[in-house]
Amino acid sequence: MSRDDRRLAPIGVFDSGLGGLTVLRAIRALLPHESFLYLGDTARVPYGNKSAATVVRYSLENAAFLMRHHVKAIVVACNTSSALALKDLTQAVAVPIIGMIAPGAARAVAMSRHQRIGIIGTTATIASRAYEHAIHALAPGTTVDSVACPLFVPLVEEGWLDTPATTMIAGQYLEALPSRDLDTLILGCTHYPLLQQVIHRILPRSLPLIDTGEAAAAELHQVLASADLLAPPATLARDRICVTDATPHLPRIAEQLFAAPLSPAEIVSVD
């Protein structure tokens, strides 16, 4: 493939369900000029109860599906395979791989004013201390408390985004952290950035919220413009949106998230 080739394939983005969607948006928000292939994998939703082979298994098949489409580059748009599989996804493709982990972590150091940070995830992603040894590679004196909230990757998946019951379950979670003391969270998986309104319910609207797909977006720009891989200004941009199972709450989602619609999702098989 020409570097001009290059440099108009898409941009791989792969979750394990609908939230890697929110990062799609701030990718978008940053680079409007590119083109995507957004793979969901809704059929095995969700990643963070499972195993850490099983998540690396999986990851690893969503990769390859993404590559035999030329995707120039690949977001992991999962923060429990950013913990779990970056290493082997590194080893396995040769593209840029951008993961959630180390963007997020260093985002919260630079906006922590007193090294007190927190950190909402998975039970995978929080038994990782992924996160937690990031963000001590960049600042070793800071406090970190880290809360797994399991539930809340189902709740978005199943379109409960602000309910009493989603506001419950939070308060539940979320009453853990000490949150007098914290002066930024990061929001560890890419689904609870939908689950914004509920969190500032609970905790204090002052606490400072990290996106790790925001900061995943500046990294890939970054990566992109450094090995000469962005498209040129004048690219019309196309998105490919695809899951590995029928989600009836995508379309509400998806038109939360974004001004325009987007192309409607097509079912796929990754295996």
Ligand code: DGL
Second form
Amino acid sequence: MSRDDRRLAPIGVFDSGLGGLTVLRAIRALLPHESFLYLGDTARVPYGNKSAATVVRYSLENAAFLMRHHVKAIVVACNTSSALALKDLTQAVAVPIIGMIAPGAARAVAMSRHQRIGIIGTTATIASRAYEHAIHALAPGTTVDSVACPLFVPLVEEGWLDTPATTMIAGQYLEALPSRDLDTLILGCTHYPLLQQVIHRILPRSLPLIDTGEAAAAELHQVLASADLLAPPATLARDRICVTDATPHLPRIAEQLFAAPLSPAEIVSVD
Ligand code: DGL
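Since the one above is the form predicted on its own, can you give the form predicted in complex with D-glutamic acid (DGL) too?
Starting with the chain above, the whole complex follows.
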């Protein structure tokens, strides 16, 4: 493929389900001339309660699907895959790979005034301690408190973004955080920005919430620019949305995130 063709190639974005759409939104806002191929592995969501070996296998299959469609870069729009599979993914594919953990940790460290950072994420992400390691590599004295919120992903996939049950469950999880002492909270799962309203109702409004998708979008911009792979400004962007199983709530979640409707989702197989 010539360099001109590579610049016009889509960016691959994958998540276990619909949460990665929050990352797609952040990337589209920053890079409006880029085309995207989004893959939500809705047949196998959630990843956050699976073993590391399974998450690595699913992630490699998702990346192989995107590579078969000639993407120029891959955004791992899933913190769980980023925490457990980034090394394997980087070894397996020949295009730039952007994960969520390093950009999210760097943004939190930059925002934190008193080095008290909280993290919420899936069981697998929290157990991996990937954020903690990334934060301590940048700012060794930082106090890190983390809580796994395993029911958040099914609530989002079910479209329960702001219901009394969601608020009650969020309250129970978030009370385990020393929220008064924290000065920054990482939303360490790409589904969680969809629950921001509920989270803000429970935690102090003044607590900055880090959307890892926004941080990763900035990193992607930098990586594409330095590899001379940005699409030229006049390019007409095209998006393709693929899922591995039917997801009735996708249109409603997309409507909440995007001003214009997304193209209809195609059902694909990745394994
Ligand atoms: N959006 C994924 C993440 O960021 C959700 C993981 C899951 O499927 O449990 O971790």
